[in-house]
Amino acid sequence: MQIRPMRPSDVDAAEQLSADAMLELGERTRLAAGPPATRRADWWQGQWRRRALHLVEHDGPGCWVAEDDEGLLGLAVSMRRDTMWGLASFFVRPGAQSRGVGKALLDGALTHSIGCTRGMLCATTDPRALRRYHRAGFRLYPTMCAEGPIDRSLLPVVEHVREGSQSDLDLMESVDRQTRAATHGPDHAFMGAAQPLLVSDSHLGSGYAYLTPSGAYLLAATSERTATALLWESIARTEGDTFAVRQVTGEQDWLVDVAMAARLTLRQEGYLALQGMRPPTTYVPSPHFM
């Protein structure tokens, strides 16, 4: 076995090996009440890749991947945006778990956070994963899943909520820092590249979220009735049949009212998983950069 920086021509190797490992882990995991594990659909694989060359790009120290003789062995991607680090993809491929694999990796990694005081990574629940998480010095709280099918005729008027744009880049950093202590830096140029972003500022508060083909990706805001807002007005702007929203912890309960009021669905759903901070009440972190 080999440990080594990433390099961008590892990108689809990696990102074929993390949809493999991703839908091993859903098939082993899975309740028998849930939904069946299906592999990540053709939106979401060219993001991945497009994700993964720009952090690779911005981010070349925390990226590392492990090798043998058969090819791509795992990978351990991660981000640092002012003093907060963050893992966004740690996957081992299937069958080679608990050889040493993502020890390593992590360790690789986790060189990129130092001089770091936060740290922040969304974890499934793969047991040994989490493991690495908890001996690194991270505290894991619990996660839910919001979801369902959209019913319009329950969706409130919303105000104070319109399209965003780039422009809005020092709004937004300001929301960053307000919410979570660190900006997203090059990321939101990535974000806003690809995903549709709505923002609010009045005097309820300011905020943003990115959203994705089927649900809220990564929500912040300085009140809860902005939050609130934000997320209302995401469901409405969902241009499928169905919304769901993830790392939604117990301190949420604004989004819990709206879940409820939505008649979506919650269940738990993996790990939020921080060091040097506790879980944010305003802040929902996209699962790729926090």
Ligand SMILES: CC(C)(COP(=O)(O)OP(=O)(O)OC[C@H]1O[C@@H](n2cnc3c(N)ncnc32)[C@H](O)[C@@H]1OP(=O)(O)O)[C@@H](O)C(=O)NCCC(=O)NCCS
Second form
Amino acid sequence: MQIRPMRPSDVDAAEQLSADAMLELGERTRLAAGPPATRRADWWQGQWRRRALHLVEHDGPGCWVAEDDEGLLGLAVSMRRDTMWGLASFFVRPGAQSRGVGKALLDGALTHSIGCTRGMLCATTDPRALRRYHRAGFRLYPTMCAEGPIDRSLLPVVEHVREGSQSDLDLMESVDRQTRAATHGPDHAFMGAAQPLLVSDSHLGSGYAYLTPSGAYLLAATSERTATALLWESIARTEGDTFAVRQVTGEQDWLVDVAMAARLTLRQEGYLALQGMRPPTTYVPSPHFM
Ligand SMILES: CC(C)(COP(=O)(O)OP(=O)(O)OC[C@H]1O[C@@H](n2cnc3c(N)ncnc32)[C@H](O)[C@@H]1OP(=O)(O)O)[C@@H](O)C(=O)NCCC(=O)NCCS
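Switch from the form predicted alone, shown above, to the form predicted together with the ligand and output its structure.
The next block holds the full complex; its first chain is the one shown before.
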């Protein structure tokens, strides 16, 4: 086995490997009463590749792969924003897991965290991942997913929320500093290129939310009232029939209140892993840009 820095030419194989590993994890951890595990949808597949290229370009020292005679064996893709380190992807090929490859990859990625005072990542329920994160000094907080069909008759009138653009960067960076003590650096431009953006800036507070075709992706606000308005507007602007918001911690009563009022279904899903900080209340992280 060889561990080396990730290159742009690794990205296609890395996307395949990550999709294989997620499918295998989904099948292994599927609840008897739950839906069958499915492979990553087309939109997410393209977005995964573009995101990995973006991170290899901006965070080369944080992106590592392992390979053996059969090809790519695993990957760890991480980033550093101000003094926060985050992990975007961490996968070992199914069939080669539990043999120490993950540890070697994470050790490589963690060299990118030297000098950081905080860390954040969104974890699956794989016990091996959780063990690795705990051993790296992360605290684990269980998270929920709120999802379900959109009942448009339940949507309230929302004020002070508008479409955003990259001209709102100063506002978004100010909100980032207040909610997670670190900006997103080049990631706002990346997310904004492919995803709708909502912004709120009023006497009630400031905030923003990026959307996916089926839900909220990243939501940050300086007050619960602004976060609540952004979440309702995210539901209203979702084009599909269903909405989902993930990485919800027990601290986020305001979000659970919206989920219940919108008649979404709550279930437990994964963990938020943090180092040097407590779970934020009005910040719902992106699984990839935290
Ligand atoms: C998570 C993952 C990348 C870790 O890589 P890996 O090569 O399997 O991990 P390692 O072998 O280096 O380490 C696994 C650790 O978990 C332990 N472990 C193995 N099976 C376990 C189990 N069932 N319960 C608890 N711990 C377990 C191992 O003993 C080892 O800990 P140790 O080194 O302290 O003894 C890999 O398992 C994977 O791809 N999982 C599926 C995708 C996933 O969930 N990725 C995480 C995204 S957040």
